[in-house]
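Read the single chain below, which is given as structure tokens and is the form predicted alone.
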Amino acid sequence: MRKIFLIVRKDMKRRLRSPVSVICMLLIPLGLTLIVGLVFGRHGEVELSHIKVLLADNDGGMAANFFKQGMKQGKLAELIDVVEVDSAEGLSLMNRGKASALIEIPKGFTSSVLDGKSTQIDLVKNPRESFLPMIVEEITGTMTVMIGGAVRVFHEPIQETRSMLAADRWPTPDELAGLLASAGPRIALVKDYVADTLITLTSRTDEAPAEKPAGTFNFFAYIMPGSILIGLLFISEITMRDILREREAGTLDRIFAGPVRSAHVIAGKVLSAFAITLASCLLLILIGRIAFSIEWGPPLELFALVVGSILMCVGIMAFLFGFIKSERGADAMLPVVIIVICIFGGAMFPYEVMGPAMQKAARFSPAFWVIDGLKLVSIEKAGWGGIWRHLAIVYGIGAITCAAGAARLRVRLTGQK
């Protein structure tokens, strides 16, 4: 164990004396997060694939129809696909993950709204998705504010109209003129009323019920997990590359001249790569919190996911270096592999903007499980129940690739000796 520790200490000291390469790799995720976040999060638009939303109308009244039609008009029609279902069918489809969200309008919704009584709309979010249900929640919340505010402002004209319609007659021209004259000045008061809406939105995720924390959505939290993974893969590649450099420079031959076996060298290189990558990741998370105001969520779940992610990155690099014979081969092969893993996993192009085929393919990329897990923890504040599958896959890939990579490297090192 002491021999492994000495190898790790030697590598760490060398990195501290010459940290330029690691610092350059740290700038990649920070630059990507800043550029993409500012361009798309503040000044541009992100083109998302259509979001499937189930809508169960248990009311059938005027206010419910107004809500439904509002969800199907203009830009919203380009963003979401509203499928009308009954409540039982909607819950069944949600349990099978067939939609991003289910909106339930309760019976008596229109009467409550028009009578000025408080009511609520229920929203059930798909726990298998992180970002799209949040969009539906924001849209639904905006619609409830608009309807509730309009009813408060135009309460008297609405009541007068209801009394005329209840008498089974249409208003006369004089009555219409009176209604318009009464409603006109109220338009200026809309901003003062919409903040106190009659309609509330209750949101839940069935598999992991939890209250959504207060605050607005941070677009940087949506971008940075993918950017971080790109940096971690490249930093792992740089640190594991030392095996090739030392072998080509003859340093390993001098090490093997002492009482050191190949297993000591491999374990030392893997542990030093893990330590350097872990320190880099923690620094990126700290910068994300300070510079981008990202609230990373439950610390224990986050740390467990970070450790597994780094184990996976180091394991993948160890496995690949077990087949690479020279630095030139590493230069030609590894950047391509990293970019392919990141593209298919949603690191460079968010998973949510991909087409259906690419979304299915993304799950075969190890990058997806890291990125989606980080989004669940940071954005959804998911606990162990929300990320256990991600942890199992990430740690599983890390353990398998580390074991296979160590075996391959041992064969190569002993063959070199």
Contents of the next structure:
Amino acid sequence: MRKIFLIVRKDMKRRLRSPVSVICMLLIPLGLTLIVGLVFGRHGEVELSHIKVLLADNDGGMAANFFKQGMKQGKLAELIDVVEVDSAEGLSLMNRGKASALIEIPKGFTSSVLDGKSTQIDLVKNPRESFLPMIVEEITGTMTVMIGGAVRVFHEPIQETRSMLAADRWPTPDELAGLLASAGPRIALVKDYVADTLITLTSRTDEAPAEKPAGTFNFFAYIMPGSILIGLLFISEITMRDILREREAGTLDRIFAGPVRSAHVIAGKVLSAFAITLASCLLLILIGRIAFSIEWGPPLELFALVVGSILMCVGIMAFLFGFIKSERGADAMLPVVIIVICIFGGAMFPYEVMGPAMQKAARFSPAFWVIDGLKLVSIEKAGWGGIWRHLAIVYGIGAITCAAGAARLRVRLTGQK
Amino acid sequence: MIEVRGLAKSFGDVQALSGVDFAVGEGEIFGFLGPNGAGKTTTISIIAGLLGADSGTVRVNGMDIAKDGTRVRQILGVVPQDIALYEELTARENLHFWGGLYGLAGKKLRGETDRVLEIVGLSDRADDPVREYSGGMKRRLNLSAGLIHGPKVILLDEPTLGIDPQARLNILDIIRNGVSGGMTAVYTTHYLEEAEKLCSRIAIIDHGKILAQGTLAELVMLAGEGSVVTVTGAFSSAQVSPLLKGITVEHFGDGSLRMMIPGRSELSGALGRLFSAGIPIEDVSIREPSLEGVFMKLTGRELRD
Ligand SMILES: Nc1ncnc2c1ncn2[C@@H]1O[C@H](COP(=O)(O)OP(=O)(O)OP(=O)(O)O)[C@@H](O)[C@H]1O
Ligand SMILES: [Mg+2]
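Write the structure block of the form predicted together with its partner chain for the protein whose form predicted alone appears above.
Every chain and every other molecule in the complex is listed next, the one we just looked at coming first.
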């Protein structure tokens, strides 16, 4: 037992010291969730094009206009829908969750900017949405830096033309947009030298209303379980692959030169793959909670399902690595295997959008039972009664693959003698 | 301590070992000398239980490795030819892991770790990750990982490969000290001078066969190797050739002469005849018999790294 523990501890330490490969594998499910969510999303915050932004212009001056035109320009126009409102209306719309963010330009904004005095823009973010308001914040922040910088850089010409501007002739939106576009690169250079920005952006998220409006749901909760499974398969793949790496490095032989049985080594390797994959999975779940606002449902049921799923993934990989002789072999074969498991199980495209024939086929993929179970727990808040079949199947496959994998690895590792 | 009988091993068509026999007594340093591909690593791997032999037996401390593998490996230390360490871990963590596998724990493990780090001179770098080590430092750590559990028998597979002469001497000292502390060592190398300096007995292996084994003196005798004597002076070959009947002359020219002389009495006899004949000799150099000559005699080729 102690030897197994030593092997696991050593592998965990090594992973912590060079975590890059696991982190890359963590990015796959996260990226996938984001992309698939955005492609298939038709509800609520999922439509990234046309983020609804309210803009309350309490100033009405040139700089505010400049700001507004900038927000409506080119690419930004595709991304965000700016709706002008007055302050009170804006706040009430925000309170009803009707937009991703509200931007407030204060009274006297233009004259402060032109005088080179500091001023601020307020950004109110929708608390029920997670990253859309962040996008708006990012854009607004960039705009403020640009306008502030422009004022610094073009201070003199601004002063000269100020009277003219104040008199009557406003620059046309096109002129402004052009100025904004051409100023962009120059501002980027200047940005670093402008130590204190003239315009500060203060953003806040007003208290979330006690209850979510009925009928909204988080599309990401449908996507992420599949992505998590893909992540688990890839992470268990790279952790089990360590057997090949250690053989290559000669450390595996060195272990076997000691008073160690092959069962120790196999148990150690499978357990460390399990532990690393579990840690990654918990991290993914946490990120899902924070970045995609997924409510994961009853924790014990979720944990049981996750543990079973990881047993299954690690078991599958142990079995496959019992046959694979080189890293090149692993590179060629495993991604294909993983993708096939995932596509059939509904990890790539959500089960809900599959055709009926595919839906039937999915039930024969082990991945389906993991993904469906995770969805039941997180979306339907299913308890033990709701997922017992999933648990039985996932643990069953996990036990079989782990046993077969250990047996196969044993043949491989002692076969060389 | 180690008894190897009739060891044979082939990899497909390659006959790596064919009938290797040798025995190593307790407290001995047994040198295993051979060129690339001779079968040194294969022999070591079989003794360490990493490879199965096609035929033959190996006994260590009276135990058959085929039956008592785990118990044999407990008293065996192995220093592999290719450095086998965890690059991400520090030297200390590596040693803790390798020592732990042999059952060391707690204070004893920490103490032994400090001891071997001290021996190989890595104490001050003990907490740096191995990937930041130089090649020579890795070699030294590789060696210390084989020593950590205080093995009764240590198998060293070219432990000085690719390190500078200073560090190499240092490693030889470490092994010598270990052996004086009661360890038995099998030392594989293709550096002749290492085998000469370090080993009490030497086996010369090539193409999977042991060509000769014994102490250096025995090997020299066996190969009929003698001293090489080079004489220079203002003489012509015609002058001296009648004086050298019965002596192997390797090279003969005007003003220089190289000959192989088997023993002391023959040597003084030959030189005496040259002097008494009044041959004008300017310089005489004598090279004592060496492993190099023996090796060339036995294998028909030179040993180079
Ligand atoms: N795993 C293997 N598969 C196939 N052939 C092998 C294997 N290991 C060794 N051999 C062959 O067996 C022979 C002996 O190899 P071995 O490694 O024992 O030589 P060595 O004396 O250690 O040489 P070196 O000084 O280069 O380390 C060589 O011809 C080698 O090609
Ligand atoms: Mg070798």
